[in-house]
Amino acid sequence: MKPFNYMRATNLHEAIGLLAHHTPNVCLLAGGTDLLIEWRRPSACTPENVIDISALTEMKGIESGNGRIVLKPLTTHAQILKSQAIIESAPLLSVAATVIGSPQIRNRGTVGGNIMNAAACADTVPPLIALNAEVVLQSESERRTLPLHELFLKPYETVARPDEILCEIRFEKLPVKARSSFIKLGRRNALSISRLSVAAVVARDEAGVITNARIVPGATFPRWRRVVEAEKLLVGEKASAELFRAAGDTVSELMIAETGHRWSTEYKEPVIAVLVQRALEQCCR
């Protein structure tokens, strides 16, 4: 590992201005489950300077209220798979955190880490989108909101500035009449990344008609986003086998539109309609 200048926040006040002072040339660590072992690869790109955010209590918790969740940055992935507020409100998250890599890295892994990394293969990024959540970011000039799919521009990149902290995700809890899943495909069953995955939320009325459909695929486009078209399909239709499979599909072509034909296309091309159908299946089970 390259030698870096190292610094420990003890509050956010004092992250924000380290950051302010040391920008560009400059990283923050959370749980470091990500950054500790990219940073050991001898081709690694190692900030000059980095700032440990871990210690900084305001930035850890889930606060629930007024039809709201609101999570801090260094939440745990194991404080977020044992929230009540989360298992009641927003039970797809809960189910993304349980399959993150092993206890120990669930433990230590933030979610604020997960979604600023941008890996393409972030499992909780997905049942955010699905959830609507957005973003305050925060300098010492300006402190501004956004919906988490813009804060995407490619995997590993993000809009937020070098001199810009992640301090809240917020959204709305579901119905209570909308039903989510979350499916996550790997190379095995434990320590996985996620090859595919699929977040989604659907909503029914009295009669059975669905009223609101939301499908996020993980691995899937360059940019995390919400496949309105296949969203599109469901929306006052009753749920059947034919309905979801057109869904999958839809996915599935418009995977192939935007990235091409790729070595894995011809695994990603079926895997990938096969996980929306069988995620929207456990939703309106």
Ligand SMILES: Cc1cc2nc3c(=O)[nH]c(=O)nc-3n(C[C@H](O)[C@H](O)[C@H](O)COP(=O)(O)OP(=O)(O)OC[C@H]3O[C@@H](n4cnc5c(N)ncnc54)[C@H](O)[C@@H]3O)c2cc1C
Second form
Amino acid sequence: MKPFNYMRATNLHEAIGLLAHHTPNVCLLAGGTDLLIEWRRPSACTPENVIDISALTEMKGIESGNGRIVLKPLTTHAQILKSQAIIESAPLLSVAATVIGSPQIRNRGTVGGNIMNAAACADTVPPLIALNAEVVLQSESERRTLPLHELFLKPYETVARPDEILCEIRFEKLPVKARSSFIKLGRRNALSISRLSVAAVVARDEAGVITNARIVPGATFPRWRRVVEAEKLLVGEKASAELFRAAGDTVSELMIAETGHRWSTEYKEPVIAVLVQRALEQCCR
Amino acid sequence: MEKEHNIVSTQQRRVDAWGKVTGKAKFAEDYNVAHQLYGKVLRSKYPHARILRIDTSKAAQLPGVEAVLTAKDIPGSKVFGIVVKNQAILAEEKVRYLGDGVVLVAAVSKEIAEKTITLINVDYEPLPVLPDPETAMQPDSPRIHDDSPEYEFRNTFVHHKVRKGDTEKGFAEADFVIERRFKTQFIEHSYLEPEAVLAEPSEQGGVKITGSIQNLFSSRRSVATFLNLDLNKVEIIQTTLGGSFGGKDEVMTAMCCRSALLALKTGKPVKMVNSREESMLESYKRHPYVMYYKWGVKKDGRITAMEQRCIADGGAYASMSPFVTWRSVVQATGPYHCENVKTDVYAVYTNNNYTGAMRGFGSPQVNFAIESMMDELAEKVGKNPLEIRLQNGFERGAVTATGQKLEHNVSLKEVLTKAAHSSSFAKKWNDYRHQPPSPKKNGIGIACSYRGVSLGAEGTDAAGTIVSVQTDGSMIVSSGITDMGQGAQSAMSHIVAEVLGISLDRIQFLNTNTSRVPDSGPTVASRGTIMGGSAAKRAAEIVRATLLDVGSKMTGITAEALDLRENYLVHTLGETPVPPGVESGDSTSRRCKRLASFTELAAETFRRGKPMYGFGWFKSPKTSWDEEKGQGEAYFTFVYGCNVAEVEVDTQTGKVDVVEFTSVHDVGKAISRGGVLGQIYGGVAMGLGYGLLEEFDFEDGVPKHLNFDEYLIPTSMDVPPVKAIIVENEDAAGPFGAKSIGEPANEIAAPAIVNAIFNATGQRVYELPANLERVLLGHKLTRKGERGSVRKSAAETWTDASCKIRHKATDE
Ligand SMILES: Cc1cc2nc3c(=O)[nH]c(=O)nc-3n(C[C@H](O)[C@H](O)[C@H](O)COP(=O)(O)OP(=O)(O)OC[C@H]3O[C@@H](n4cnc5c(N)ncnc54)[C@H](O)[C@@H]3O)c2cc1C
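Compare with the form predicted alone: the form predicted together with the named molecule:
Starting with the chain above, the whole complex follows.
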């Protein structure tokens, strides 16, 4: 690991000031579970200045009220999976947090780090996009809010500037009638990167007709997004195996259209369709 | 039935447990001395290339650098090898795989040593890379070792055969023929602790090396010839080892030689430690095999002919291949009757990492093929997998493929029956064949094996253990057999404690030191307990005889009526009821009278000037081998084991979960019950990795992954509860009847799982591991070149330190 200047911020204001002062040769350190691994690589571009934000108490915690959840970025996966508010109003996010890494990683890794690292396989991102989450980026000069899916440019790249800090993630609680699911497919049952994942939300009226559907696959598209093309098929229909299979096939076709044929396509093509189908079935069980 | 034991076969603690769970155990990297330097190796840039020029001038000028050495600086032999001496300690003319060391440096700090490496310029002329053994065997392929003798085919350095009966006749008698091709993968040993040593120049010339080394005596021989030193000038001391699984042999020998050379050249201690990436890049792996199996069978399930042709990828150097493939050739047809057998096993050089010893040693590969074939045979003749094994399996008096008559208790059918019964195999197997259609399917699979114990006709097989009683009745034990975490020290301690009637806390076991114990061969082939344990028993018996003799003189009671029990010298009173007032000091209810404490007895023995030191030496019973005919008494005894795996297969994603597992092994005698269970659990977990997950993959000789982020081994969430059943048919050859368990525990899990997948899906996997793609699609998918967004291949990343675009691991 190459040497760098290490600074430990004691409050958000100080962190933002340090960012502004050192930009662009600066990087924030939260739980470090992505960064420290990355910096071990001999070819890693280690930043000159590292600001440790892990002590910022105002950046930790889950607030619930007024039909909304405000998730502070330094909240760990372990805290998310234990949160009663999340279990009740965003169960798919709770599920995603339970399947991340191992107990050690979940105790250390933060949701903010998971988002800002912007890996195609980040497990909290599909649920958060399915929750229509917004993120708040703060710098010395401005504070801006944007839908989470607009944050990402491509794997490992976001629109955030080096002087910006992610200070809030917020979303509306799922309506009581809506059901949600998250499915992760890894090569093994723990400490496993998502080969593919799917987050889904389905709301139905009394007659069982689907009124709202959201599908967000992970490790599937070059840019994170809801697959509105597949969601459209569902709205106004009643749940059925054929319907969900059609939605799955649509996601699969779009994946190939957007990523082309890769070494893994032969596998991913049928499997993403099945996972979408299963995620929708879980919502309607 | 048998004698009662106080220690042996009961639940006892491991002697190394305390240090390990409290963090007091000292692993190789924990050793530091004043003025030590840090050694580093510059490794090859190409999997196959000629070295044109090495320029170290810039590196040598860096402040803090104390030595920059190349092959030219080696005083003695530049190559080593257990059979074929051609492995470079530092490559001179050619590099043959990416892990080859080229230049050696020592500096005052790790950072400077790392920097030094980047200042060295080596010019290469890249040569064609041979990553595939079957291609390397073609006559028009270039030779990887110009001077190495070839057997029949290009780059082929081993050809072992077994010939029994007449396979042509056998196939003529057959009702049909089953012919299949199987393939296995490279496997990383995945020891927790990467390679590390500390080499110090000795006061009297020579060198002292402390490190994470499995086979100290082989490493010592190579260091001595490398440095032109007598063996008594090279002292190698084993630290507490953080795992080995067969993996800390040649790679450690190379590290020992390099650090010792640096130490002697600089006159200072030199420490070398591999990072995980360096470890994976340089260390040897388990051999991948390509196996062509052809069996002639009768409609009733009998086998009339077995023809096998196996090709082992030996990688860049011969290493243990000659021995590994020899075990394969002996065991290639399993514990099954057949009059006509023809087996050929070849080992071939390629430009991949060299392959060598790993837990199983040539058996996991062939067991996968044999046990898959057995299931295919069952399917073909309409029997269940248990029936077909019971029909064809060995019993006492059976004659093996190598013509050896099995005179010991052949417990194959016992382990098969026990495993099948305890897992409800036959019923479940039948039920799962007829399960209703569903995306998730269950399956159950069985696999069994026989395995030759210890080295067999591979070579000299003998070991020594020393028991030294102190004047206070405590005990120091040491052995030429090393403990790598497998529990050798515990097993030997349990045996000594049993023979001397003492509690385990009296024993201090010393880590192996080549200058203080006799050369006992390598600690391999599951020979620790049977060889080291037998020697320990003899050593303890020598001491016991002296102590009882002194006891007899002390008390006037004949030695025959004396015994050592629970830390006392006792007078055995036979079965007669104890008269009132006489102590009964034995919890096992054997009647006896305590005469003196063990401590008093030890002090008295010393006072009388009697030796309190016992040296036990054990040489294995005779074995034989005729290389031409491929016949002989290959091993002096065998063990038998059976595994049953139950799986759930997601037929739409290819994900396989092992949900239940039964492992039955005849160990002869469980010296350390907990130790045997530990070996069984660990063996199953490792076998599960072999069956489902692990694959050390290369692209044109370049490893695709160098750490556990991408080389996936099972986690505790992947390993099901394992039902372990220990069978004990005492064997005449071993201490208290003990045989072995280390490798047997690991060698049949994968075929049991693959057979279970077949039971669930009706699809057979012919290439390991049975990962998502193979189970779903029936074949492997290979990532070519860059991965994810901008990732370069792993090895390039680690050999080329230039700062490229940021990249990450994603499993794209
Ligand atoms: C063994 C292992 C297993 C893992 N398994 C999984 C898994 O199953 N699923 C999964 O999704 N991930 C997994 N990860 C990845 C990682 O743990 C998660 O992405 C984690 O959430 C990252 O959070 P962190 O706090 O550790 O981030 P850090 O490493 O501290 O930071 C990551 C990135 O985010 C930036 N950042 C952090 N906080 C902020 C902020 N508030 N504002 C702006 N930028 C910020 C950092 O500058 C950095 O670029 C695993 C990692 C390891 C080592």
